[in-house]
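In structure tokens, the next block holds one chain alone, the form predicted alone.
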Amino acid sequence: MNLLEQIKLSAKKHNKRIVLPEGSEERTLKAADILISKKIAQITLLGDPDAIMSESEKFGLTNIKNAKIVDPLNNPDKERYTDMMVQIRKNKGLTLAEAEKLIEDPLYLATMMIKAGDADGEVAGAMNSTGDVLRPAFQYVKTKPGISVVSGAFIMILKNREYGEEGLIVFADCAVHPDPTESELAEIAVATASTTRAIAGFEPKIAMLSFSTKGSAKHPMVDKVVNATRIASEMAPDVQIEGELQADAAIVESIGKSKAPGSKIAGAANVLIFPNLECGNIAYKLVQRLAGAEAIGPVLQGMAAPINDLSRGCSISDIVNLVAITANQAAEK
């Protein structure tokens, strides 16, 4: 059984409530039909019920009748959600009239359903930009306690099973935060440990990457990684974290033993934390293209509840996979 099959099987066991704000979009509807038929998650679609059912009939989607459909313009919970919005954002000057307008936006409605405990997670982005998807999430769901930064992890599935966890390595941050401080870098490492356990299903062995291994180079950029390693270890003493390590020392056993003798992580790392977004984004794309690795993600991490963003060029299977991942994140939470 491959990783994606394991993720879907795990999601079925958890039976989480995932809301899809782009309810009448063709790929989203077709994905929802698959998700319902395979019982991967309980699906809530946001949009005009008549339009959703009409599109479903047009595409022959027989399972959509088993989805929960919520109309943003005629929602019986509108008053409850708008009151919550005003309470949360009153210090920012949000008025009731403004909240009543915002809650008609499916992206805001989805976020408030999660905040109110009426949904466990959200997947969107087939029709909306990343900024539009994440703005309501930052404003209302916010980040986990002790975490101030949202980041993006990729699960890299390598053809060579010699590396990582039998060919699985988690990379972060490859998608969100351009230049984290040492404290933010530590938070990214801790958040990635949670993602690794929830999605990849193995115990993280985290290498904090640098161009130096254990003091082989001196530079403020190295100091940042050293300090981030210390902070992360203090934040999560139950997680195996080590740094600073060069990439080869982190993943190649012989080099790890040579450059960092006595280390439990060097040469055996299955999670790589990059010092900034530039390094992480370049690295995952090079590994994907040159090594023929499959890259699952980005999985957004650090939010108080799982809200994941799709590419607007996503496929139906991309949506199905990301809903399953989101359901697992919700279960871990």
Ligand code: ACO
Second form
Amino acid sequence: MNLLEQIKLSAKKHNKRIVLPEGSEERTLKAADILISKKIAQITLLGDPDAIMSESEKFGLTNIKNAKIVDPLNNPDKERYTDMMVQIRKNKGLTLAEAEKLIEDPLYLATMMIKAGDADGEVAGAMNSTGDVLRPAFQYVKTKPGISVVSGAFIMILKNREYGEEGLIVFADCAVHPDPTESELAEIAVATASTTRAIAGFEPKIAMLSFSTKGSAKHPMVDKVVNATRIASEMAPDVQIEGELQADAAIVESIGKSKAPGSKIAGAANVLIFPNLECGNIAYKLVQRLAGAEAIGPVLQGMAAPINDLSRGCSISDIVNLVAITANQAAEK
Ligand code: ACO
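I have the form predicted alone already, so could you send the form predicted in complex with the named molecule?
So here's everything in the complex, that chain up top.
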């Protein structure tokens, strides 16, 4: 069974409640129909109930009647959610009138449902930008204890099974935080260890990447990775982490042995942490295009509850897969 099939099977066992704020969008509705029929998750759709039902009928989606539908403009929990919003953001000057307006936005409503314990996770982004999906999540759901930054990991499925974990390698951060400090980079490594265990299903061996291996170059950018490695090891002593390593020393056994002799990770890394978003985002796209790898993600990590962002060009199966991943993250939480 391939990784995505395993992830879906595992999601079915957890039966989590996932909210889809773009409830009347065509691909979202079609994905919801599949998710309900395959019992991958319990689905809540946000939007005008009449519009959702008439779109479902138009596309012949017979399972949507089993979704929970919440109308952001006529929501019985409005007062409960807006009171929570004001509590959380009163130090930022949020007024009740502003909260009452915000809660009519499905992206804010979805995050408040999660915050209030009425949903376990969210998937959005088929119609909205990354910033618009993430901002309410950053503001109300916030990060996990001990983590201050959200980041995005990709599980790369390589054609060449000699690298990583029989061809699986987790890359991060490829999606969110442009220029992490050394302690933020350490947090990204620790969060990626959790994602690797929960979603990719193997024990992480983390390489903190640089243009230097074990002191071969001297530069403040190298120092950042060295310090991040030390901080990450202190934060998560149970996780195998090593740096600074160049990419070839991290994944090619013979080069790892010659550049970092005695290292247990050099040459055997299955998780690659990039020093900033430029490197991570460019690297995953090059590996995807030039090496023909499948890229599963971005899986957003470090948030107190799982909220994942789709690409606006996503397919129906991308939505189904991301809901299954989100359900697994919710179970891990
Ligand atoms: N983790 C946790 N909280 C964060 C993060 C983060 N990474 N970034 C911002 N925040 C918080 C801030 O602290 C702030 O909280 P506050 O209001 O309580 O003070 C709030 O979020 C808003 O902060 P801004 O700095 O105003 O963030 P903004 O909304 O402008 O930007 C965003 C956030 C959109 C994620 C930005 O960092 C960004 O554009 N990142 C790059 C995303 C991207 O383009 N990725 C590449 C494409 S994705 C792909 O290819 C798969």
